[in-house]
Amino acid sequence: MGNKPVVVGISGASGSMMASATIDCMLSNGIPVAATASSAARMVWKDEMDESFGESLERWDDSGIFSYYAVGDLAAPISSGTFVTRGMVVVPCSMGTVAAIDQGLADNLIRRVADVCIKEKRRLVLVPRETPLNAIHLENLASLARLGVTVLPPHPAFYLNPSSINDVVEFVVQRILLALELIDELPGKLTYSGHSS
């Protein structure tokens, strides 16, 4: 599976830096990535990131192990169960995307690949970004969890004494890699801004 990609879906929820850091980490560790992003994700990216989405795509493409598919490209190879992947993470994951995946609405590439992961019993990790959660959100997330989907809210690891958003993002990315079984365990020692745990 080493040469098979992980699919990274980027929805329109806040938290673009988590998507960027996840892709950066995978590529720097030689893990191929196939990415897709909704139009809303690209709008949020513009508001939250210093680097434009286009600049990020160019930088990732330089790795030689990165591919990008438009969210409306339902003919993309990753949309088919016959195209083997190592699983998928949707980071960040909006509640609209959660609801669509739960109901099997595969009307864009993010939702279609998630649907494929569920039907093919591949790893699927959702990093939901919403607070507070209402009963509809919770029911949708619980329904997906019962199907084997990993629901991984981006909560800070306060016991590691994070002192910046980057510290929190770093921890979340490591949790994503662990949930996708791309690493066997979390690093034994994470150091944040002079703090050790």
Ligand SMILES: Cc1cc2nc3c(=O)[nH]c(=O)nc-3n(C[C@H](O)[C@H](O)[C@H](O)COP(=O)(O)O)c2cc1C
Given for the second form:
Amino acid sequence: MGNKPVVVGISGASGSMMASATIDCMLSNGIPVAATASSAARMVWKDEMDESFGESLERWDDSGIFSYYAVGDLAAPISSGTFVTRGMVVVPCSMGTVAAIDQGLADNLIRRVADVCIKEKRRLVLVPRETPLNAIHLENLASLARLGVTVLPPHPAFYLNPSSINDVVEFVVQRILLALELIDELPGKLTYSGHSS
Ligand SMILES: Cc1cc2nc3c(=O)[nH]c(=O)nc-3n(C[C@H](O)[C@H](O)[C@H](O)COP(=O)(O)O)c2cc1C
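Coords for the form predicted in complex with this ligand, given the form predicted alone:
Complete assembly follows, chain above in first position.
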């Protein structure tokens, strides 16, 4: 599995920095990443990040273990179940993407890879971001959890006394890596650029 990528899907919920930190952390620890982002994700990115999405892609590309596919590219290799991956995280995961995955709507690359992970029984981690959650959101998330999908809300670990948003993001990234079985304990010995405290 060592050279197989983890798929990182970035959807249009708030929390672009979680996606950035997740990819940074994986790449800096030699874990190959195949990423895709929805058009809404790129809009949110523009609002929330100092670095443009294009600049981030260039930086990740320098790792030599990063690939990026357009969200409309349903012919991308990761779209097929025969292309083996270490699983997928959708971070952040919008309620629209949660609903689509729950309904088996494989009409973009994020949703298709998630569907493949479920059918191939690969690890699938969703980091849903919305508040408050309505009954539709909760029912969709519960239905996915029953299928074995890990629902990992980006909640702060209040008991660790986080002193900055970077602390919260670092904790979420560590939980993602644990859920994908890329590390076997918390706190992991992984680091990512962007952590400032
Ligand atoms: C700045 C901004 C922030 C948003 N934040 C959220 C959010 O936190 N959660 C959510 O479910 N949708 C959020 N949305 C709405 C989604 O982007 C929208 O539902 C979109 O259709 C999701 O598409 P996607 O799941 O294909 O990325 C936000 C939109 C914008 C423009």
